[in-house]
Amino acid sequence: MIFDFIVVGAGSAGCIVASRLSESGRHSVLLIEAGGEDKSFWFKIPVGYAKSYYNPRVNWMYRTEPEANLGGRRIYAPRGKVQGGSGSINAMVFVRGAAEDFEDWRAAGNPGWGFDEVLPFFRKLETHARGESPWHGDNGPIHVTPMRGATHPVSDAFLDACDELGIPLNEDFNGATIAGAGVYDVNTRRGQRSHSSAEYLRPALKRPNLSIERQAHARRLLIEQDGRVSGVEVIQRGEVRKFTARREVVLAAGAVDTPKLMQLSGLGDGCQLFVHGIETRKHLPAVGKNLQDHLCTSFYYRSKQPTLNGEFASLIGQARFGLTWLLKRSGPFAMSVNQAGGFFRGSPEETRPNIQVYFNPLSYRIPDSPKASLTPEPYPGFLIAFNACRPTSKGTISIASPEASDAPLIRPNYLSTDRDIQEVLQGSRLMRRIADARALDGWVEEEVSPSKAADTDDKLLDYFRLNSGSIYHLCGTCAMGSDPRESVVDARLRVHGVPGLRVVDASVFPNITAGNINAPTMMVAEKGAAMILEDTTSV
């Protein structure tokens, strides 16, 4: 079958790209998705992401290779395997990143990607509950809702503690500055998840020029003798099928599976491909390099007063929350569990916020086994988590074999720089300063873990090494840049030296942004789709 455009991956980015490319009706578009449709009720209700956390039907459930600096542990890296991708299974915190992050993108040789140039695309994708402003849109598909005013009292006490410490309070992390403490916005509409599958793709699928093939796992790109990418080969329900693109193939399979598919197709480091018996169609040494992620750990506290633990652990409490959601589309089931937090300087010498904090009025341990469930701690509690905003450790994604069915090798190389270790200690001390503030005296009974026994830098670092995990912000593995030796795509997201192929997803980030990356990924999709249409018109 022949289409003008083929988009590989119906995730946060792919749904937007397919929608925008098909919008005019002039182009035929095929969207390929390895998973199924996101029909389940649990994809709609915000708290439902707990149901998909260890569900192999909708989650690739990847793990890293053993990480030398984290006690040899294999770190869990969930990725969406369903229409909507990771945007269907994430915790919905909506943060754009700091303006400086995008200035860094532009400075890395990517004209058009400074903050003033990406802000219009952030506004384009958004309908903010507070209406239009210089920082927000009010007519975009993604609905953004502030949680301020609906948070638990212990979250409010956290904000009081930050204020007591002289940390400025921030009413809007997506406004003039990201710095300070506040309550997060979430991408919800009337208490339901608002993501690119629901808001972009479902309406677009009514168009006759947009088709979708689900349960279609891309095996390789079809490449002509002249090096041009002309289509995609998939395996769908046991059958091998080929689809042809007249104009372009757009990879939007994410920071793990986009470089994997390129390598399977002979686009990558020639030496690495040779090891697997794959012919090098284009030597692109940066494919799969520059992997970045936010590495996070939590400090757990026993509370003197009730938190959400008791009600989430009780069938009666869950039923009450469920009824509130059904009748009013409000309450804890309509929110992210990560209610408050912010972006702080880990020391006075830092020139910009370098530590992100999440405050959660529910304390729970993430089970390491898929057979276990996410359950609250058996006492009233809360947790405070942190990660470095811009870790300097970089890793790789590489194929394990020539078979598309084999999971790739994910090597984040966490904590491999002195800077990242320094920020672990900054964040750990920050947790203690916040918890020791007078505003939390009426709440904190004790620090359960790491506990006060972790009274030295070495002990705090050991706790982080043994208890930290990914916060699932993998990006950067097909980075934008001008040098084909160090980047994969140019500033218009075209793969260097490979006609007919672009990448439009989180893998193009030159550097990770401060905060959760779903919002900037959707921005990249909006801007990338606009570029494709501009280039198509100019041909």
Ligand SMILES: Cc1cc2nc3c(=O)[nH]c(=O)nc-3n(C[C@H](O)[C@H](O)[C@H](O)COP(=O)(O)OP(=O)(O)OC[C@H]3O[C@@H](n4cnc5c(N)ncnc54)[C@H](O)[C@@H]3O)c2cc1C
Given for the second form:
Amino acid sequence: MIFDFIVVGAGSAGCIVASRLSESGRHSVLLIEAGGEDKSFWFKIPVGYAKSYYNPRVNWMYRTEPEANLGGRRIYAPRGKVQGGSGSINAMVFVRGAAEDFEDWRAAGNPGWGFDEVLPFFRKLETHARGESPWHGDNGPIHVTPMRGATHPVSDAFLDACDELGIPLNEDFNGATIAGAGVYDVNTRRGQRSHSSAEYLRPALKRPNLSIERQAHARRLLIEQDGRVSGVEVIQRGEVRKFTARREVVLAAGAVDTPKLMQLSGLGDGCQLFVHGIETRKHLPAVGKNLQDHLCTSFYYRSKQPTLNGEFASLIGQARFGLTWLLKRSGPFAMSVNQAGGFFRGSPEETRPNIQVYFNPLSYRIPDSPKASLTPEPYPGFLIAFNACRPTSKGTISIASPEASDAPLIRPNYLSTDRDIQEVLQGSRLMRRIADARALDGWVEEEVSPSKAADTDDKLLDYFRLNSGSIYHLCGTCAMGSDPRESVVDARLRVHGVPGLRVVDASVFPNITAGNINAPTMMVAEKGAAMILEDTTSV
Ligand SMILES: Cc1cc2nc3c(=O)[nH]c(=O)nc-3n(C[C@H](O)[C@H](O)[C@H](O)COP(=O)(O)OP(=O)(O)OC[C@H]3O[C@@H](n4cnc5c(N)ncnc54)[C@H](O)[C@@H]3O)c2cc1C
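Beyond the form predicted alone, can we have the form predicted together with this ligand?
Next comes the full complex, and the chain you just saw is listed first.
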């Protein structure tokens, strides 16, 4: 079957790209997705996040290789395997990133990606509850809702604690600056997940020129003798199928699977491909390199006053929250548990915020085994978590074998720089300063973990090494840049030296952004789709 464009991966980015490319009706578009449809009620209700966390039907459930600096642990790396991708299973915290992040993108050899140039695409993709402003759009598909005004009293006490420490309060992390403490925005519309599958793809699928193949796993790209990519080979319900693209194939399979698919197709480091018996079609040494992520840990507190633990743990409490959601589309089931937080300077010497904080009015352990469920601790509690905004450790994604069905080797190489270790210590001390503030006196009964016994840098670092985990912001594995030795795509997201192929997803980030990365991934998709259409009409 022949289409103008084929988009591989119906995730946060792919749904947007397929929708925009098909909008004019002039181009035929096929979207290929390895997972099924995101029809279940649990994708709609924000609290449904916990249901997909360990569900292999909708989640690739990857693990890293043993991480040397984290006690040899294999870190859990969930990824959405369903229409909507990771955007269907994520926690919906909506943060664009710092303006400086995009200045760095531009400075890395990418004209057109500075903050003033990406802001119009952030505005285009959103309808913000605050209405239109220089910072916000009011006419885009994704609905963004501030949680301000709906937070738990302990979250408000956290903000008072920050104020007491002289940390400025920030009304809007997606406004003039991310710096300071505040309440997060979430991508919800009337208490339901507002993501690219629901808001872009579902309406677009009514168009006759857009088709989707679900349960279709792309296993390699079809490449002509002259090196041009002409289509995709997929496995669908045990059958091999080939689809042809007249114009372009767009890879949007995410930061793990996009480099994997390129390597399986002979696009990657020639030596690495040789080891697996794969013929090199284009030596692109940067494919799968530059992997970045945010590594996070939580400090746990027993509370003197009730938090959400009791209600989340009891059937009556759950029924009450469920009813509030059903009748009013509000309450804790309509929100992220990451209610408050912000972007802080870990020491006075830091020139910009380098530590991101999450405050949860609930304490729960995330079990490392799919057999256990995410349950609140059996007493009132809350947690404060942190990660470095711009960690400097870099890792790799590489195929484990020439078989598409084998998971790739994920090696983030966490905590491999002195800078990242210093930031762990800065973040740990910051947690303590906040919890010790007078404003939290009425709440903090005890620091349960790491506990006050962790009273030296070495002990705090050990706690982090043994308890930290990904917060699922893998990116950068097909980075954008001008040098084909160090990057994979150019500033128009075309793969260097491979006609007919682009990458438009979180893989193209030259550097991770300060904050959660779904919003910048969707921005990349809006801008990427606009560039593809510009280049198509100018042919
Ligand atoms: C549990 C979790 C919580 C998160 N919380 C937040 C948050 O609160 N805020 C935030 O900003 N970010 C969050 N993130 C991160 C964010 O959701 C992702 O970074 C973002 O969705 C990545 O978008 P993407 O389009 O690059 O990839 P994805 O959305 O992962 O999409 C890739 C798609 O490609 C499909 N695919 C992969 N391989 C193939 C193949 N070979 N053939 C066909 N299809 C294929 C996948 O099934 C998937 O649908 C979270 C992520 C997770 C997993």
